[in-house]
Each structure stands twice: as C-alpha cells, then as structure tokens.
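Given as structure tokens, the chain that follows is alone and in the form predicted alone.
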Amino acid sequence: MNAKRILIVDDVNFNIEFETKLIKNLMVGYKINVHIDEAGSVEEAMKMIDENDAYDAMIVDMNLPDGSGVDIAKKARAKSEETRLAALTIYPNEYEAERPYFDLFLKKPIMMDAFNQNFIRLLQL
C-alpha cells in the first residue's frame, strides 16, 4: 500500500510534533506508512499545496499569525477534492459557517484518545 501522505499546519512546534507522533504510533497499528509534511504558516502550507501531489489528509490549525486555516482548505478543496481536511481549533462553535470546508473539527487541547478516534474518521480507516 502507498503511504498516505499528510500535511499538518500549526503555528506551535510542540502541536506539530504531539500530532505527528500521535498519527505515526496510530499508524504502525494499522500497518499503514505516512508521509508527514508540516507547515507553521498559511504561506507555508499554500506553497506546500502548490509543490506537492495532493494530500490524502490535512490537519490545519485554523488560527495562524498570517491567516486563517480557511484560506488553506480552500486552496487544498481546489486541488483535489479527495482530501480529507480537520480543522483544528480551541473555538469549534466559531467556525460553524467554515464547516463545509472541512471533513472534520479537532478541539484544542489535543486530547490523544479523541484525536485518534477522529483522526481514524478523518482517513476513513
């Protein structure tokens, strides 16, 4: 089986990391190989979208210093619709009219039981 290829979008190193050592032990069990890409920024993530196939799976945080998680869904939808996208933020109830840009939401703090759980959803294992 090909690897799923993931893209996570955090402005917080630590989310990053927590995420990607989450989705990689969550993996190992289902005997699937994930390629983790990682963005800090809006820009970085749009010239991410731009350079690479598209992504089976993004997380996107949706409060960034140069933008919002959004704008990112957006540009990933555009390119491919098979891309399944979280949304990931403390405020689920504030981005109610974003909801058809995501599969969907992950509240803030990661809580790694829920995570799992949603992040199997989100690849539809």
Contents of the next structure:
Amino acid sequence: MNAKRILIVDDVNFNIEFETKLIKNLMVGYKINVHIDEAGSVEEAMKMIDENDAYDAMIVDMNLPDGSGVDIAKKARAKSEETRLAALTIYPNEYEAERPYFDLFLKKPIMMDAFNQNFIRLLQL
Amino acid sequence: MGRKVLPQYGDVDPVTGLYSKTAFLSILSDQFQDSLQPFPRAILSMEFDDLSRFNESFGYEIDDLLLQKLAARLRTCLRNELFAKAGTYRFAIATDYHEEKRLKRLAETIVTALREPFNIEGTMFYITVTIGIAVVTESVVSAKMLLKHAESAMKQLQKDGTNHIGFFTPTDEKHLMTELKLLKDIPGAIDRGEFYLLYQPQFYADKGCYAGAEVLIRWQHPQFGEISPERFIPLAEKSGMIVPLTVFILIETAKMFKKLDTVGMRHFTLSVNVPASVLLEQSFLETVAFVQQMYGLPKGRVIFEIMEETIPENMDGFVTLLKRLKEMGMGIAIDDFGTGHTSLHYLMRFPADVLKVDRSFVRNIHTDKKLFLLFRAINDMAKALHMKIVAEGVEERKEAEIIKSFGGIVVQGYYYSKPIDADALFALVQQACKGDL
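Following the display of the form predicted alone, present the structure of the form predicted together with the partner chain.
Following is the full complex, with the preceding chain placed first.
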C-alpha cells in the first residue's frame, strides 16, 4: 500500500480533527496509508519540519497566532521541492502576494466536497 | 435628466417592458456621481402584498396580465421618473424629488391608484402595496446602496405590518450595517469559537424521566454580544454558511454522544435542527455518513428536526432523501407542526417519527377548550400514524398536567427546564430515562 506523510498546521482543534478525518476517510478509497502530524503554531510547525523527513503535503492555516504561514511554506520548500503546500484561509482573495509560496489555496470554513476535491489535486492523484 | 436610451442597457423585463434591476442600477450608476445632474435624489421600492398567491391560484398568464396592468397604472402616477421591475413582484422608482413631503405624496398617489381593483378576464383583483423610500445622504455612495436602503425600509414595513409607506431611517442604517458586519463575520466565527451549543431537555411525562434534548446553536459575537438564532440563521442561509454551520453542529453533537455515554446516559437522544435547504444539498447524505462513520452518530438516537414551513411542496425527492436518512438510523421530526402547510395527505407520505407540536397549540391548553380538543385530535392522528409527539413550549404546571394526561407524550419547555449547557445536561444523569421509549 502506498503511504503519504501529511502535516496539518492550525491553531483550532476542530479544524485539525475535521481535516484529519476527511483525509483518512478519503484516502481509504485510494488505498493510500496516511500518517498525519499536527502543529498548532508556526513555531511547532518549524520544529516538525526540522525534526522529520520532508512531508508529502502540508495544509497550513494562514491565521496563526505567532506568525505567517508563508514562513512555514518557505522552510518546507527549502527542505524539499517535492512537498505539496496548501494554504487554508477564510479570505483567499486577501493573499494574492502569498500565492507563489503555495500550490493551492483552500477556503474556510471547510466544505467536505470542495476539500476532498482539492486535497486530491494537492496530492496530484 | 440625460438618461440614455434603452437599447444601450439591453436588459428589459419581457412581461412589462420595464427596465430590469440591472439596467436600472446601470443607468443610475452612470449618473450617481455626476454633480451637475444630481440624480437620483431618492428611490422608492415597492412590493405587492401576497401577489405570489395569485400566481399559485391563477397561473402565469393571469400573473403576467396583472403585472402589465399594474405597471401601466403605476406609470400614470409618474412624471419622468425612472421606473423598473426590480424583482418578481417588486418595482423601483428613482426620482429627483428629495423632500419628505413630496416623496410621501408620490407614494400615497401610488397607494390610492392601486385601491381600485384590477379586472383581469372578468376576475377582480384587489392589490395592496408596501413602499419603502430612501433619500440620498452623504453616507450613500452608490445607486445600489440607495436601492438597498429603500428595499430594507420596505422589508421592515412588511415585517411590522402596520404601515404601507415608510422611510429608511438612521436606525435602519445602523441595523443594516450590523447585518452586513454579521454576514461578514459568520465564516470566521466557527474558527474563533464564537458558536456554542445549548441543550433544551425533553421530559417523558409518563415515566418522569428525561428522554433527550434539542440541540440549540448560539452565537456570542465579540462586538454585539449574544446574537439570537432568529437573526443569524437567515444570514447564514443567505451567505451559504448554513451548510458548514450544520456540519459543525452535527460534529459537536456526535462528540456529545460520546460524553453522554461516558456519564451513563446511553439512551439519551439529541435532536438537531436541519433546514430543508441543507437536506437538499447534494452532498448532505454523504456528509451525514461521514460524520456517522468518523465521529459516531449512534443509530436511533439522532433526530433531524425539519421545520414544517420549510418542507418543499414537491415532496417526492425529499421523501426519498428522508427514507435514506432513516435507513442510516436517523430519526425524523416535523418541527413547529401546525404552523406550516403540511396537509394531512403529505403527513401520510412523510416518513416522520416525531411530530413536534408548536407551542401555540400548547400555551393555555388548560384554559382554552378549543386548543385542548385540537391537541387531542393531533394526538389521536399521530398515534394512528405511529408517530411520537413532542409538545413544545410547556411553561405552566397546569399545561404540563393536561399534556401528561394524554399519555405517551414527550414535553419540553421552561416548566421542565430552560436551555442548559453541557455540564448541566450531564447533571441530569440520575433523572435520565434508562431504556428506549
């Protein structure tokens, strides 16, 4: 079975849990094993990137308490060009300048259908 | 007034030949910023009361004829005002009048002109109209905003139901600004943890135990404080946020079941309000299946409450959908029963498990003989159709006693408990029913 390692960065537990369950549920259909790590802040995310092998994909909330999702994206990119990066935000239109750092922008609140479709695009399945 | 000719704006209502709303706004926008031609100075938004009923009763052809005659008669009240059809049964007039007295007189002329009935193919139609008026002020920056103000004043009049003519006031403006702010804030409010759940306990009168609770959503806004669901649910519906909000409630409800099981309330049911518009979303069944599988929604303990007045008239697809939900182990309740349009014929086809009888049939049942008889009839009918009854809004001991005397009824209301938070709900464990009802 194929396997993917994902990092979810969000300071809201409800979102981390929801995304984790959506991804796990979705990946069953693709026969892909997923390992999901969580980070609740920029600092935690940086640490996770440092301490682990490069992730296959990351979903980064743009409204974190201690800094910008862009810093996380830059660090992830520096570690590996292969990591696929998605930004998660309520206001995608307000992040024009940040677009180049991410492969995809996902909209909050999370809608099941749209999230699933975009996650498949993110993993390029 | 330098108005441009019709073809340049294209958009014309085919029935009345009037400008459409798009064309109306487009023409006004061109002239709005022009200091030499200050136009418009005011907009009147008018809607004909109950006109959709005529459509339902007499069909589109009569409807069209009536709209044509209405437009023609309205035209006789106007000088050179810009006149448009701004909605199905809504017209808009832009004028260079700006004194309140003259605007009011214009509106009164219209109301008077419509007093005489319309004769359409031998049938007399009596039409009443509501007119909201908005005058340009410094804070009005576009024609669209001016129209919105006029429409807002009109809707307020329709809600109040006392006057037919009214002006947009600074209070209305404040109200509208708040609505816009709330509309903007809803998407982020889940993230910020501003939505929370309360529980309205439901008491099984026969056994004297709590059978379940209705899940209620509340919004604590950082600026405006507690916002009532009557206010934010329509906004959530308008902005498409009702779907994620319902999913949030479902997920939190699933988590609540786990906690209820932990404290030993293993038979407790939770009822969740789901607007028909959400149920009809293509992905709704899939979403419920997802929440059931990934978070856990115990079969037989979740009840979806659907407000009677939101049930679609064309029930075929809807009934199929509800049957699928029932196959998944979800219960179905008709909420506010008795206030909407559910005919007895519908009720027979509707796969509901529970009828929630509206509070208007419960309040004062101990003093009003007619109410008592009506409630008894509803109870007999529900039993015959194998539906349970939940009586809403029980506030007095005497009401509770009478309802209890019918037997087999679940009651909710302030007499038993007001809505409570999760901790208070767990504290009911000793009084919770021990088996299925």
